[in-house]
Structures are given as C-alpha cells and as structure tokens.
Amino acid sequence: MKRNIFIIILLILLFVVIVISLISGSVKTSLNELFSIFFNIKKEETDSGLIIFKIRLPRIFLAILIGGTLAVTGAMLQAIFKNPLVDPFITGVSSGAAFGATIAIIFKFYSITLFAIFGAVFTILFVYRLSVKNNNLNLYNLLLIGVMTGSFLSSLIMFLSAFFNRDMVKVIFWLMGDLSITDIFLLKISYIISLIIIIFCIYFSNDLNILSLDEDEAKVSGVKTEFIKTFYFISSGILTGLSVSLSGVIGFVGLVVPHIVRFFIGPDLRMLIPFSFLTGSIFLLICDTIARVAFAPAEIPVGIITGLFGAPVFVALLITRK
C-alpha cells in the first residue's frame, strides 16, 4: 500500500515539472498557451510551439532518461560494492566517456558523443580485463583500478585542457552539465538501450539482492554470483558511459537518489530500480529547469545545481538515518 501510494506522488510530481519545465525558460509560456499548442497541430508552427517542441521537450526527455538512468546505475553499484558511498563514477567509465569527448572537442572531431561512447566502451573493457583473476571478477579489485582509472584518465584530461587552453572552457564546460541535446535519433537509440537493460536489470534484481547480502550464501542459494557481478558491472558501465556521451558529468544524482528512495521503499531492488528511475528523472528535471530560468538568458551547467541540492540532502539523510 505505501509503495503504491509513493508510485502515485512520484508519477503526478513527474507530471507537475514536466509542466513546469514546458513553460519556464527565457521565452515565458502560459499554461493555456501550452495546452492551445498540444491540442492544435498549427500551433507547432508558431515561435512557442517551435520552442516547445524543438528545445524544452526533447531537453525535458533527456533529463528523464539521464537522470533515471544515473539513479538506477548507483543503486545498482552500491548493491553490488555493499558501500552505500559508491556512485555510478566510480568504475571510472565516466571518467573515459569525459576523455573521449575531450579529444573529440579538442581535435574538432565530427560527434562528440560517438567519441565519448569510445572512451567509455573502452574504459569498461580495460578495467573489468584488469578486474578479473581465475575467471572471477574481483569486486575489490574492480573498485580500486576503477578509481585510479578515473582518477589517471581525468588528470589527461586536465593536462589536455591546459596544453590546448584555446578549448578549455568549452571542455569544462561540457564536464559541468548539458542537457541541450540536438540529436534526436540518438536520443531515442539511447532510450531504446536504457529501457532494454533495465528491464534485464529488473529481472535478475532478486539475484542481485541476495548476493549484496552475503557471496557465500549466494552460492548456496543456487546464484550465479560471477554472472551476477559480471552482468550489473556491464550493466552499468554502458547506462553510465551513455549518460555522460549524452549530458557530460553530472554528480550527485547517482549518489543521492538511491538513499532517498531506499528512506521510503526500503532496499529491495525489485522496487529499488524502478522507484530511483522516476525520482531520479524528477530530481533532475527540477535541477535542470532551476538551471535554465535562475539566471535567464544566461544558463548554469546543471551539473552545479545537482551539486549544491544533491551534497546537503545527502549529508541530511546520513544525519536523519545516523
């Protein structure tokens, strides 16, 4: 009952930003503006109609997808590591997606989101191969290489923004946040891929649940741990490689949200997966809209506004749950 109640709020508060995004912005839209423009094809035609159609609808689905994906990613991760601190960056994909996107910004290259889909792939390859000894894929191992991985990968990515200083800011900016997407074909490819691996993720949750309890005991209980592993790390490394192809970093969604959730629904991630997914679209779709209108015309990289919401709701929960 009180899952069924949360599932209610999340979905008429998912429904309220997303209004609320719709009309916020430079351009001020009304409501009965909005609705004239959903309900009348003409419409579309008209400044407002383009700029709701062309510009805040497709950023508000980006937001949703990134921000749930990021979510799912951390509570995935922190099963997994049995550390409620680890967040979707640790395994360092986001730090090779980052230096992908930085060779591609620096060296003018066509797609910076092809080149940051590399880096990621590649990321993933290289520390799950360092990872694994005697064919088991070795968590605590996984964990340290991923850090010192992201942690090397983002000093080259430094080093590059000062040696090619021409293209720093439009680097650091792009590492900050940024939701204003323009290709919608992979927009969609990347919702396509999202949704297929959540559902897999949904379905082996159970697995996964009983392994985040105790390895052993999962071995007896009939779970294939090393598939387990295997499958969530993989899992993750790609939501987590195209959310920051997609959107560049943006912190604290994967770290925070889980946490809230888990206050409300507890840890079983059957529910866990799907009840971050929407609290993560919403925290991150307020984020975003608080980015685009506090300072119009000018624009805040979102990742900063998930940093000042995200540090203090998390240091409030850890105090609230002691």
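Between two forms, the rigid core is defined as the largest C-alpha subset superposing within 1.5 Å. In this text, all values refer to a predicted model and were calculated from it rather than measured experimentally. Residue numbers count along the first chain shown, from 1. Compared with the form predicted in complex with its partner chain:
- With the core held fixed, residue 110 shows a CA shift of 2 Å or greater between the two forms.
- Annotation for residue 79: C-alpha shift under 2 angstroms between the two forms, rigid core superposed.
- After superposition on the rigid core, displacement of the C-alpha of residue 313 between the two forms amounts to 2 Å or more.
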Second form
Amino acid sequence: MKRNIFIIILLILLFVVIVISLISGSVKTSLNELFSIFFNIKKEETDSGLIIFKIRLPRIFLAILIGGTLAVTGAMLQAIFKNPLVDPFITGVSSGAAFGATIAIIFKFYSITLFAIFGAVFTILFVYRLSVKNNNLNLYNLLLIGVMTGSFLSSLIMFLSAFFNRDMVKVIFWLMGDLSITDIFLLKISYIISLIIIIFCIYFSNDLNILSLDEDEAKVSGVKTEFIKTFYFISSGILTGLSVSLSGVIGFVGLVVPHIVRFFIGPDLRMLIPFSFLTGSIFLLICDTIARVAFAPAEIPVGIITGLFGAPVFVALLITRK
Amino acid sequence: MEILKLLNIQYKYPESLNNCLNNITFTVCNGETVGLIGPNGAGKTTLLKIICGLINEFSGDILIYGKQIQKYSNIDLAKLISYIPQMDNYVFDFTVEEIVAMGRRPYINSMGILKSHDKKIIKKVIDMLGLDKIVKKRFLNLSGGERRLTLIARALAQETEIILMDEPTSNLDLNHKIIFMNKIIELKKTGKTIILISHDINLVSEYLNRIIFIKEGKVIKDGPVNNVLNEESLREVFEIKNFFVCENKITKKPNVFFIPEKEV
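Switch from the form predicted on its own, shown above, to the form predicted in complex with its partner chain and output its structure.
First the chain shown before, then all remaining chains and molecules of the complex.
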C-alpha cells in the first residue's frame, strides 16, 4: 500500500476513534452535545463539559502516548533482537519498570518514574546478556528468559506489596495496565521526553535497519554497532519506564502493532517507527474505550483487552513462523 | 601494487587451547582474485573476519596500503573492505533496493538519506548484476542465486577495493554458480581485489587466478592456480585418495576428477 494513503487512513481513523471515545462512557454524551461543548465559551461549567475536559480528554491523550510509545518500543526491540516476536512485555522490560516503580513506592523514594526507568534499562541489559551465548543471540532463550524474568518480577511485586500492606487490588490493576489515574503534569513531561527520544530514534534508525539484518555485516559497512545497540537499549528502557509509571504494565501492543504495520509498509524503521506510533495510539485507544464501556459503570484494566487481542496473535505468529 | 599484507597472523579462540591461525603471511595485489581453499575448520572464515576487522584480538599485522587496519576508523575501513558472510539468516524482509542501498552507509549519515550520486551508483550496480527486474521484490521471496547477487550488489554499492566472500557459491545450482563466477571475472576487470572461500575447487581453478591452501591454521601452498593446484597439494591438504588432476583442454587450467573406491 502507498504510504501516503496509509497515513491519511490512519489520521482519519485516529480522529474518528477520538470522537467515539469522547462520547462514550458511563455518562453518555451525544455528538451534538460534544460539538456544543467544544465551541461553547462556558464549556467547563456544565457536567458534561467537566467529564469531557477533565476526565476523558486527558485519558485519550494518555492512551495515545502510551499506545504509540509501546508500539515504537516494540518495533525497536524487535530490530535489536532480530526477532519479530518480542515487545517490552514479553522481554520482561515492562515488569522491570514496574518493579523499579514498586520499590520507589514502598520505600518512598523520590521519583517513581526514575526508578521505573532504571528498572526497565537494567532488565533489558540483563535479559540481553543472558540470551547471548558465544556471541549468538538465541531466539528461544530470549523468549523464555524474558517471559520468566517478567513473571518472576510480577510475583515479586505482589509479594512485596502484600508484605508491606499495600492495597492489592490497586497493585493488580496496575500490573494489568490501567489508564485511569492521570497525573497531568507527568503526562505533559512524558509527552515532551518521549517525542524527543523518538525523534532521535528515527534519526539513527537506518543504522538499526542494517543492524537488524546482521551484526557482522553492519560493522563491516561502517555502523558503530555497540553505540547503536546501547542507544536503542537505553531509549527503549526510558520509553518503557515512562509508560509503565503512567499506566502500569500493558502487554502485547508492542508486539502486535509493528507486525501489522510491517505487513503494509515493510520493515524500514524510518517509516516503521512513526507509523507504529500512530497505529499503536489508535489500537490502545480502541482497547481503552472498550475497557471503559464494556462493563460500565465498572471499568476493567485495559491490559485485559490488549491481552485478549494480543495473546492469540502471539501464539498464531509463533506457530506460523518457520 | 600491494593492497593487502598479512604478517604472522596468529589467533586463538578464547575458549580453545590450540591456535586457530598460525603464522599466516601473504600479500595480495590490486586486481587479484584469490581462492582460499582448505578443510572445514581450517580457519578460513576466521581469517576473513580478522581481515575485515570483525575480530581484533589477534597478533601480527594486517596492512592495507601499508597502514595497519587498527589505524583506520571503521568508516574508512568500510570504504576499503566489504564482506559477504556465508549465511544470510535475515529475519526482516527488506526489498532488494533497500538492501543494496545499505551498502552506501560509509558515505552517508545514520538516517540513510541518499544523494543523487548514491542513487546513481546503486542503479549502476543493480544494472550490472542484472537485478533490475527484481529491485522491488522482498528478499525472503528471492531464490538462493538472487539472494547472493543482492548481497554482492550491496558489497559493490559500498565501492570498496577489496571484497571478501565466504562460500558465495554454496547452495547455488550449476547455472547460478556459473553466472556468479562470470560476475567475478567482470569485477576483476574493474580492478576489484577479491578473496573468496570456496569448496568448488574446479570453479576456483577456472575463474580465479590464485589459490591459497590453508590447513589447521597454516598456509600450505600459495601461488597461481596452475602452479599450486596439483595432486600433491590436494593429498597434503585434504588427505584424500582416488582422484586425479587433469588439464581442461580449452582453458589449460587444472581440474580435479574423482574415482569411486570400487573402480580403483
């Protein structure tokens, strides 16, 4: 498919999904109402206005950022690991970030986000080192070590929370991914930092393209492979840490989205990164709207919805892969 | 003119007791086409990897135009040597055009934006190797022969004077082997220096001009094809019996023929 057409379709889709997400929820809002709220000067005084501007809109912005970031991180991790079956969730990186955040919460350290980032970066390096044997990256080692690291850290988080008398329901919600708690200041900062990092990631992405085929060939054609790997490991860690500290552990977005996008536009990361961001935003926004509406007024963690989509897709990919 | 000089190259894999390479010394001149021949595990691939800078922990000297390779930056080295490994376990399905464009990396930035000069070279290389009909095809859909040619195209786009190839003709059918070897002759005419590993002794004999026999990390014989490819050296290197070497009447090059044990 032509990239121009694809991007137009995505932008239209994003707009439509935003509108649908704005009007749906436990309090129904009609399109007319939405229109008048947006063009009314006294917009923030009505109840619907409050719901739209104070609750739904920030949550939509959050879903866009998190969906986009997770998809981009997935695309980059897949390229570094030369393995289309990984994402921040499967490699245990999200759980690493959640673990860092948990430590910060329990011991009341200054910055949860910073600890989430440390946790994520440390886990990536840990899983990478363990899955490399004799200079060869083993695909199945990587998957198993990643999944085990993730589930070990999740258990450890639950254990620590129980031990230190934290609210378990909240912790479980967070481990399943949850877009409901929004710290507007953190959201704004995260937008700025994430977009800057993603721009740098696009800048170096042709080197990552070459690296994603073969490391020896990359080195011989002049790519500084160690620098590129370290750069993308740390960038992926920061992006995952930010997204986990905002919304918990949301699985499978980073796995499924780059796959879909690659199917349409190919594996060139210079295109894959921006397109994955857009597609990931749309995907997570749809999932979150379903999570809000399906059992309204109750909400379920968005990770349940992405898992329902993502886990079967992952198994299908694993089986069909030669 | 001497382009590549190896002096007393020794190398030992960290986990092994014996040297993988022992006192390897030879000189290659511009425009030579060299076949590295030897048993499996003789150290041929390791030697290529050392020459192109992928393995650094060796002793001895490798000089390109008289300058040690460690003194070249990786970009400058990438402008002098390209390397085509034996296997392509590619996971991501780039198009032929995209892969060939990756060869331009030493001349452009990390973003990979091609200038008109780069595009001209890519087109020239693609035309030369007859890949113009498949430039938009995805790599994983190609046949073994087309894949090889694509990787050669990428190495040519890198515009290096030295090209190293690790068993480029394995997995190719007879037709593609011959197409491939004829391209090597064309490359030689353009002044490229080529060192390739091969187990197709007769192809090496017909299409290249020099053979280096390697066994257990040592150079056993080194010289023009007609001087070194004979029964004595094959017996020494491969420890085989029941074969003979005979001249190809048209090309005057030595060829190897085999006899099953029952017939002896």
